[in-house]
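First, one chain by itself in structure tokens, the form predicted alone.
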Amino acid sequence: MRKVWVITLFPEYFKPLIDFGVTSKGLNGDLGVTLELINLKIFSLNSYGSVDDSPVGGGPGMVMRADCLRNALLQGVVNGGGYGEAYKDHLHVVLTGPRGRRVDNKISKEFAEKFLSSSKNCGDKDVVFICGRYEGVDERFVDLYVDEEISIGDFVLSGGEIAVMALLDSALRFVPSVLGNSSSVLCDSFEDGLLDHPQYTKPRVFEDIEVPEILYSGHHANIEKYKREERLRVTKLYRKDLLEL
């Protein structure tokens, strides 16, 4: 059974992310993945429960201790899920901020085929995401833990918990079986470069618009053709940028 590990002030967060959705049949699993959840919390060294401190040197705001943060990931994954003093083995630590890696289509791709497939092809490796808080963690535990960094855009979080989730989200959309027509993910946009084309359902007419009337053809070729220049077209208009890349 592959794990995925958060560690987080905030478990309720996914509560949402385990109970509704593509995501729940992902992580409940049926797949061969489960979600296990770390309050940071437990992990305090006082008796406030507090993870964080002011820091050195002065500056706004709070900074997340490496401490806390450490036995977080010894006792409560490492310990906790078994695996053992070659732990650096067998888990891949992610930390959420902004000089990560910016999460694309690929990314989550590759996140889903290394992390989230209980196929053989699959990497050997359980994920361990640390969602930060405050003005950020202390940089001693993210050169002796963290492994990767990866952002969700250029903006700022209150924390880290939405960002994993829209990863996850992204990612197990890729995991076979997970939805319902695991072909819809190849017509999705970003697949190939460009958004999708606009999509109707009924009614034919809808507040005198119609549904293009080549959709109803049942000529296979030119609605596909159709589908095609729709695409670029969207692409053109909404997404430049993409046709430059």
The other form holds:
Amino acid sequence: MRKVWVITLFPEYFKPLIDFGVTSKGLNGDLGVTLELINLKIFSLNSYGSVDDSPVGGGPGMVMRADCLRNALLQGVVNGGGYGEAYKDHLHVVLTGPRGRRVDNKISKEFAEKFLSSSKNCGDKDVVFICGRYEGVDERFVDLYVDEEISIGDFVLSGGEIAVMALLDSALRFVPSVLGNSSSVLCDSFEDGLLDHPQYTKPRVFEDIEVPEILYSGHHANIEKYKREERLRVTKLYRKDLLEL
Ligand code: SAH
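Given the form predicted alone above, I would also like to look at the protein as it appears in the form predicted in complex with S-adenosyl-L-homocysteine.
Below, the chain from earlier opens the complete complex, with every other chain and molecule after it.
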């Protein structure tokens, strides 16, 4: 069974991911992948359950302590998951944060192939996400235990949980059998460098606007040609930069 580990102060955040929609299908173990949540509070070194302290040298906010994070990783994940002393060969530790590698469709797909494919081959690693909070994480933890940093965009979240959920949600769409119709992912935006074409459903006329005639023609090749042209038009209109890559 593949495991996706998440070290977080707020495991409850992940409940909707487990309870609803395609992500619940992908993470409940049926497809060979489970989500393992480690509550960082349990690894607090004081009676208040806190895992942060004030920044050395002054400055606003609080910083997550390296010792609490290390204990969560070593005791919660390494011991809990039985990875043993050579755990670095079996785990890939990912920290969320604004300075990380920017997640896009390619990274999400790569992530799905590396960490979500149910058949675990020799040499495959399980992934561990660290959800930062406050001003972030003590740099020494990053130096010693983090393999990669990822960001979901040039903006600042209050915690890494939403970033992890966004990546997991998009990556799970690439896992065969998570989506009802696996061909739909191939037609989605970004798959071939273009955005999706406009979509229509019933009724045929809505407030005087008709669904384009050609979509009713039943002529498969013409419809495909039309959709391709529409994808180009929409990409030019909304995201010209994608065509310039
Ligand atoms: N002081 C930090 C921001 C900390 S925000 C800075 O200015 O860079 C608190 C936590 O939220 C981070 O540790 C990280 O885990 C998460 N986070 C914030 N923005 C993020 C982003 N764009 N992508 C992924 N995680 C993010």
